[in-house]
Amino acid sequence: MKVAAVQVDVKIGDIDHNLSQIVQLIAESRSQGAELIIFPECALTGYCFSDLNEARQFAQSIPGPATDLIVKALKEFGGYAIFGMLEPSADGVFNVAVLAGADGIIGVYRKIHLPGLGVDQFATYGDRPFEVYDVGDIRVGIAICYDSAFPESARTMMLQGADLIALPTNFPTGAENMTKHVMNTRAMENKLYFAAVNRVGEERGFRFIGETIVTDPDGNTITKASGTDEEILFFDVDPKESRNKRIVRVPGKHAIDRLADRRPEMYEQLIEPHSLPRPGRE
């Protein structure tokens, strides 16, 4: 399947102008073959609201406005979308990564890991686990930005059968790490197509880094986006090569299976509760 990653900047608070953007950009891609295209995180919103009252200004149902609009758009151009925007909680805003087709909403992700900054500062922890969806011939898990600093959830999608991570993200200045090493390594250490899509820009004092990265189930670069431009990079993923868990480099001799070599039953400790207090959500 052949994929786009959109690297734009985005307005905050401004969905008619970051909507108009996201539909053009969905029928460019398309005019180039892409199937799937993936955009960042809070493309619809931004994501530097200074408190959570701004930013339920700007959370909207799935279904809603801005999907229908964004829906209607791939009935009109074909393909998938996977988009990152704001949903009510009962308590606030959930910072979420749609998943939509021609004929609707497929997934909504809320996002799980929550750091101090931007709207995370307030946003609701997701309630809901990592999934993975079939999308035409290939099987997509999701995540956003944080998330991928534990590996827990590249991990879980891979146990999933995803052949590729799509991660809408909004790196700012400090996180050049993880566009340097950390995205290859998620998907070597799983062998899987990964695609952290970053934005640029500046908003409200923080400058995003760009660096749109994919990387191959063996942890190499496809491609990788510029830290200032706004760029759609295309890339093919092709299951076969995430499928295959088994890396034989020698024949008979030296083999290794990142899905087979696991040991779950020595991880208990993974998944024991811990009583750490969470910065700001004391």
Contents of the next structure:
Number of protein chains: 2
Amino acid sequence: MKVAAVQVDVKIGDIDHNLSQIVQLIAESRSQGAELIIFPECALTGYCFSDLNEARQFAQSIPGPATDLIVKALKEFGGYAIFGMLEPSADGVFNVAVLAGADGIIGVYRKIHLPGLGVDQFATYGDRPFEVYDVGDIRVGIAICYDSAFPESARTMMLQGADLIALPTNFPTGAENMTKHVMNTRAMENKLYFAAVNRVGEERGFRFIGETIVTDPDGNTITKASGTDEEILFFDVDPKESRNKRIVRVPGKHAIDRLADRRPEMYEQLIEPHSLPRPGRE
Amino acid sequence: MKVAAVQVDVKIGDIDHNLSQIVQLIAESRSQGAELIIFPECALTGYCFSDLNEARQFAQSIPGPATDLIVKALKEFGGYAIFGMLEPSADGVFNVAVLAGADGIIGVYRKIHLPGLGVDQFATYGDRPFEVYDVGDIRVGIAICYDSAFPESARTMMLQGADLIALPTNFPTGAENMTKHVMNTRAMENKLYFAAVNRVGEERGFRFIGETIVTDPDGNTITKASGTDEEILFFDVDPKESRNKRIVRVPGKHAIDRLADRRPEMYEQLIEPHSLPRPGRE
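Could you drop in the structure for the form predicted in complex with a further copy of the same chain? We only have the form predicted alone so far.
Then the entire complex follows, led off by the chain already shown.
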């Protein structure tokens, strides 16, 4: 399946602009044959809101006016899209990534790991586990930005059979090792495709570092964008590669298996609860 | 604390040679001020045995004649050492890494994740969880080679308070992304020091790729060896860096916490047992 990773700038608080940009880039990516089109985190809203009251103004229910327009575009042009936005929560907003197709909303992922940065400083913690969705002939897991720093995120979706993990992101200055090392590692350790789709540009003193990167089931980089330009990267996902977790280097001798070689009985500590104070939430 | 990562060649099946090499390199590393000296996987025995019967001849109880000589050297020269060897198991051998000091054996780690390669094809699966040990003023976790491809390994030791993870390894051709990306990621995601100490040379058609690498709590490379030469790399571990899991980029605003930001309630799937056949064990 051909997939597009769309690295763009976003105008904070200007949903009309960002929405028409998304619709136009869906049309363009479709004209080049992409079946799934992935946009950055908060591509509809922007990220660096000053406080919860400001952010609340740009949160929309799902489905709602903005997603209706995107679903309408997908009806017209075909394909699927994953894009970031804000969704109202009981006491604030969730930072979410939506998966939509011509028939409507397929899934809404609410960001689980929240850094003390931008809207995440006062967003509501994601309250549902990671999920994997059927998209055409592949299975797609969704996480957002900082989730990828926690190996448990991608691992959980690998265990649910993800062929591709789509990571809408807003990596800022300081996160360079994410695009230099972490996405290659996540793809390799889980033997799947990983697409970290970042934005470019600045918001209120924060610069986003671009470098949208797609890595393959061996951990190699398939394609990587610049640090500053708006670009669409296209890549192919071959589910045969991601579903066979075995690597045979010397037939009959040297073989490993990224899934079968796990020893879950040794991992009990990973699920022990903690009550440590979180930055900005103490 | 100053640590030495010793990248050497090893003679398969020649314990006398390998043992005197280890003793000599302990003396040399100590003369340059290292308090902890880390050797590769199977540094005492070699790795590519043809079958279990051959490997059994080189397994020694712990404590036993070989470790007695190493402990004697540590009594003479001071410091601590971590080195790989084979230990008899009920029905074969464990691939182990031993931590020893002047007063004797401190810990024996039995390799948990076994690839279908070398002695690991017929070694006994490690039967005890990952552990972390006090070594001078730092806490050291021990894993071996392929363990590092499973993020659960380092994570478990981070949760036990490791400042440094010592990874004696035998990375062969084909494992290049391990030294290119994975060690940086393990250090960064856990905010600790990670030392992957590989060997060089060949055994029965397998070449080992060297590239011993030490990474710091930000995921940057501190030092990296060549792919072919015997080398001792020295580095410092500052436990203040590994014990503070918080990163403050913009005071009062942008802060993350590698430990507190975890959401263990979302990781339940990671410990679900599986009964998948493993390469070479079907």
